[in-house]
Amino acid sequence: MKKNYHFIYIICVLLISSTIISCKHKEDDYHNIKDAIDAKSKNYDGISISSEEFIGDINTIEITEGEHTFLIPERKSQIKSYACTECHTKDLDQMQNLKDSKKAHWDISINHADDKTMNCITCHNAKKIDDLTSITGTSIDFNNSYQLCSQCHTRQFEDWKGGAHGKILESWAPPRASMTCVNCHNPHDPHFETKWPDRFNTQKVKERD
């Protein structure tokens, strides 16, 4: 009896096998949908489908977080005051106590959380001020901006990643390049006013008629 059930056992074990191994597919058969957006996307009617010439003029660089891969805008070519050692010598935290020195950055108040939970050098690196940092203390990169607001944002991250949060540049066809939080936010004072839709007023057509 047990040779009996170790021959079936190797009878499905070959057959098994041979249907994975002699599995061929017809050009337009695809084992899931995942597949099939994959490789629909590559060609549309002999044409090639990329956003890249649509983003060739916006320096970017390429990021992955989690199962993600995609384009962000680089980010310190275009902050004005930026590397902030060009002006800054000292740290931080030695300069701002100084009774002679001229304040700096007098122009920018903060409106992202009270003052118990939230102040510059909450986010900026006092001892290596070119830097951002983390909660924990770890540098963060200029560029790479939106892992410190992803430290309390986690739900809005999340969708960020995917694509469901903030602005896609250009198009979803490949290569995706997203805005990150400080293109559409300012990191000092992020929140939005509210905003009603504008509605069509069909009585001013009626009256037009």
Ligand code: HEC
Contents of the next structure:
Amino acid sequence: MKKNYHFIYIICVLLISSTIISCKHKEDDYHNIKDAIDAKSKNYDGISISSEEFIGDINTIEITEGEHTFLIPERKSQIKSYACTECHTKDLDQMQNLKDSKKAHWDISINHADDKTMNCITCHNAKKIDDLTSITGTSIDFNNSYQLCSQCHTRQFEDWKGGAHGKILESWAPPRASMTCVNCHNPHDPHFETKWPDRFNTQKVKERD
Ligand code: HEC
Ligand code: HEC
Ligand code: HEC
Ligand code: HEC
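Please supply the corresponding structure for the form predicted in complex with ligand HEC (the preceding block corresponds to the form predicted on its own).
Okay, now the whole complex, with that chain kicking things off.
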């Protein structure tokens, strides 16, 4: 009985290694993996590979950051209380001083860094409320809110540009589309609880034996 298994095992190893070797030969037609992907995505059995069908009806905008050009979801149409100027017809300080006005944004409280660093107008442009603002006072469009985050979270921003932080939408085939920071992080309360993976408990296994 045991010998038979050995025999089958050897056949399998031979089969697998021969396929690996023959595949390797084909891959050598390309300089590197990226060339292979580029060449194959152009035309695959007459069908071009594209992420477009995965992106579907998500409205996207194209951005270029450094050497990376890719799509991110458009935001403004997704934000409930946009345009802000529908209510913000006066300057912010005048709005805030409205007597007996109910707190308009009662559902927003900041749990992001500490309140010495962070208040509403660290991010929102008090003079032009339909925009965000950089620390130095430059307007940032709500669609480009990642430019707000990148000022303080350089490492995550660099990773994200390269596709390492945050999710690529569905497929590696071009065009590349990535979720933007606020698709995952609530800017007012961005922290996620760390989740530990379930562990395989070797002690329990020993006890069972
Ligand atoms: C439905 C009306 C309405 C809309 C829409 C609205 N606001 Fe307001 N907002 C108010 C009112 C009224 C106040 C003043 C009373 C208060 O402080 O709650 C206010 C106050 C604020 C303040 C000051 C809050 C504070 O605690 O100091 C900020 C910042 C602000 N709004 C940002 C925005 C932004 C950004 C948008 C758009 C994304 C927006 N608002 C859309 C009605 C609105
Ligand atoms: C760390 C930066 C930051 C701070 C601080 C901040 N916001 Fe925001 N806020 C944003 C960004 C970015 C968005 C857009 C998020 C998106 O695209 O969904 C937003 C969205 C909003 C909206 C629209 C939300 C909706 O779903 O309609 C309102 C209203 C708002 N902020 C008010 C405030 C108020 C009031 C404060 C202070 C109490 C505040 N924000 C503090 C970054 C900030
Ligand atoms: C003015 C600087 C500043 C801006 C702008 C800013 N942050 Fe932060 N953020 C901080 C600081 C400071 C902390 C708390 C210290 C830390 O944990 O790194 C923090 C904490 C966080 C955390 C939690 C880190 C943890 O330990 O879990 C996340 C996530 C985050 N920010 C995402 C964002 C996103 C997304 C944006 C853009 C909408 C943004 N931040 C904009 C300064 C900023
Ligand atoms: C697809 C979702 C997604 C996108 C997009 C995304 N993040 Fe995150 N981010 C996460 C998750 C999940 C964590 C928590 C990781 C953990 O706790 O191990 C995280 C963690 C962080 C932290 C905490 C520190 C760390 O590295 O653990 C910061 C700061 C942060 N993100 C900033 C950003 C910024 C800035 C952007 C945009 C340039 C961004 N994120 C885009 C999902 C995302």
